[in-house]
Amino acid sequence: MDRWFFEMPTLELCLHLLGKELTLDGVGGYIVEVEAYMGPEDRAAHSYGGRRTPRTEVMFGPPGKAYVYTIHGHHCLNVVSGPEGVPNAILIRALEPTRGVDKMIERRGRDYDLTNGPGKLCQALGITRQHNGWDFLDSPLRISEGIPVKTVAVGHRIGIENTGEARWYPYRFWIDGNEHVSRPRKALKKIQL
């Protein structure tokens, strides 16, 4: 991957992240589900209204960095996207596990549902707030080429009920038919790649 990959418009990058391989120290899998958060205009985004805090600062920097935050005791991994200074991010919601599955089972304490949710995948890969700001091109936390994707399903984001109209934005994307998606729901539409 090159820097230009992360500089493409956020909603376009969502489509291109699907099927890419996410790894940390040799443990990981293929990205099968993502959600876009579109910065100052998006009530569901941490940077809504231009909010700039120590927690959100990484989103204002160059794209291709990890934005890791904690919610309800779980870590969530995001890819900083779009042009520098525009605080957009893409939440990695689910992976299809492919590398280091034994390590994932050890970390999760189970051999099922290893990476089908943002908190689960962070626990399985060992991603914590320590990884906030890491560069996906120049660190052990990597996004690299993966598998081809033919059909992408598009739907509403999940778990943001208190964000008004933003909860209905069609900013959730997943590989159609993939069994590792966090919460299967009916797609609003499907895109052929």
The other form holds:
Amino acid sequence: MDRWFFEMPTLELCLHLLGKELTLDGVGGYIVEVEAYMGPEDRAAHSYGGRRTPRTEVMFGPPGKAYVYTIHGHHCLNVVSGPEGVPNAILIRALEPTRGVDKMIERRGRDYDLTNGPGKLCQALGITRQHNGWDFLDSPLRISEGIPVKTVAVGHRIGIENTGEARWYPYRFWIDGNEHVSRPRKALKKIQL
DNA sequence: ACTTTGATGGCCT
DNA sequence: GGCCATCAAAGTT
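Starting from the form predicted on its own, produce the coordinates for the form predicted together with the DNA.
Okay, now the whole complex, with that chain kicking things off.
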């Protein structure tokens, strides 16, 4: 990937992140599910209304960096999207494991359901708040070329029932038919790439 | 200093 | 499908 990759509009970047390989220190897999969080105008976003706090600060900076937050004792990884100053981010919700599976099994304490959820994949890869702000182009946390994607399914996002109309926004994207998607849902529509 | 709130996961029926 | 453990971050007093 190059710097331009992360300059794409957020929803477009979602499509292009699918199939890419995400790794930390040689452990990781193909990105198979993501969700967009569209900053100030998206009630489900941590940065809704331009809310700028120590937690959300990294989203106000340049795209291509990691935004890692904790919830319910778990960690979740986002790719900060642009344009710079607009606090958009893309939540990585699921991977298809490719590298370091033994390490993932050790960290997860089981040999199934290793990376089919935002908290699970962070545990499997060893991602914590210490990785907040890391650069995907210039750190051990990397996004690189992966596999071509034929069909992307689109649906509403998971776990944001208390956000009014925002819960229905079609901002969830996954590789159609992939076995590692966190919570199978019927697609609102499908996009052929 | 205290209270509320989840972009979850695991286990249950 | 539902319940709830759990804790950092943010909001409130």
